[in-house]
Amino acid sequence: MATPHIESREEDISNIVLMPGDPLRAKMIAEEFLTDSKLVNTVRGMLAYTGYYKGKKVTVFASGMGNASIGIYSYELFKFYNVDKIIRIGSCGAYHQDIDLYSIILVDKSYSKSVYANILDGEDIDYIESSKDLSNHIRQVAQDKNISLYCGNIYCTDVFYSETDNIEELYYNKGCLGTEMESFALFANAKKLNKEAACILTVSDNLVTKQETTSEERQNSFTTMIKLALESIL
């Protein structure tokens, strides 16, 4: 069955999926850390692979960037492919000067200035909690492998050249520790939906201290928090 945009049968796709915003990482997990993989999807160049990590089914689909194009592509995969459970692998820049690069966020809340929530369903809200119990499997799994975590809110922005956005007021007064820009769309169609999401996030850049890493180190030097994810869907 397909949609608009995933060409995938139903039973190509895994009920988990774990989902990066680069195809090209999309395309490096899948080659590096799954066996058996095999590419279900290529509509509009938005790879996505399945196969098996230490024997568990697990799809890998890249998302794009930005509210509108996860939004899509979570709630085909949650409405049309049964899937359950969707964790956000990205990047983000961080709001403090002592998160450095390459630091792991998992995120307890999302919040954002985006109408999507409004649009989608109604919701008149600028905070949108991941699922509780998802998230608290990874904090677990994290503690139990020594990852260091950073716990906390994201701000989700639409507009990735904002020359309006307060850093300290969003670090200090919305308690936000990083902006990236796809976490409250899925979090919304989670709820909609009635599914789970959660989302971890690897500092690529300090928006403070203005250190960054480079197209290619993003693309695949994101191993702790690919692994992360990984053991949490056992």
Contents of the next structure:
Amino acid sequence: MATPHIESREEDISNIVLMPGDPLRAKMIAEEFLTDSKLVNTVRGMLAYTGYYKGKKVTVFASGMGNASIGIYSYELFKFYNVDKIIRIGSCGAYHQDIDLYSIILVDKSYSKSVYANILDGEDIDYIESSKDLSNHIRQVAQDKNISLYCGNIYCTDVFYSETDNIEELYYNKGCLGTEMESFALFANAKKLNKEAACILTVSDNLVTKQETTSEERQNSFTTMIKLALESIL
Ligand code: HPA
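Could I have the structure of this protein in the form predicted in complex with hypoxanthine, to go alongside the form predicted alone above?
To see the whole picture, the full complex is given below, headed by that same chain.
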């Protein structure tokens, strides 16, 4: 059943979805990691592909940027496409000088000042946990595959160009290893709809040392995170 934002047929969406922010990353993952993949959504260029990883059916669906965008797609996938699990695979900025570029972070709780959860459900909360079972499973897979992970909270901001963020307060008092823009709405939807969500991030820039990656480097360097997510759905 199509929704205002997704044209896919229900049978063309797997119950497990990997969600990068960038539509072109969804395309790259389908082309490089999946077999028999087919394009299942083009509405607004929010590309989605369904294919197989080691025989397991999976959909890779782009979320776009920000809570508002991932909020729409993840809600519709959970509610109208019977999706059970969404793993966001994205990038983040790190809040400590020792967290190197390309480090991988598995998000425990998303901390946010966003009103998304409040508008969704009337809940006045600023931390939302990822789904424990799914995150524990990802952590176990990482351990089995010798992939090193940081596990901690992330600050989910609605404003990329904020001039008010206090990095030390967010790192030391809120336990946030870095910042991104989508985990809060994803976790809020999963909680509201009794589904599972996790978030794996690759550090694309360091907000203390000011080191950053180019978009081309990012495109090519997220392989470890993608493999971790794919191995975690088997
Ligand atoms: N801020 C917010 N989101 C991000 C960043 C950042 O510095 N880097 C990657 N995603």
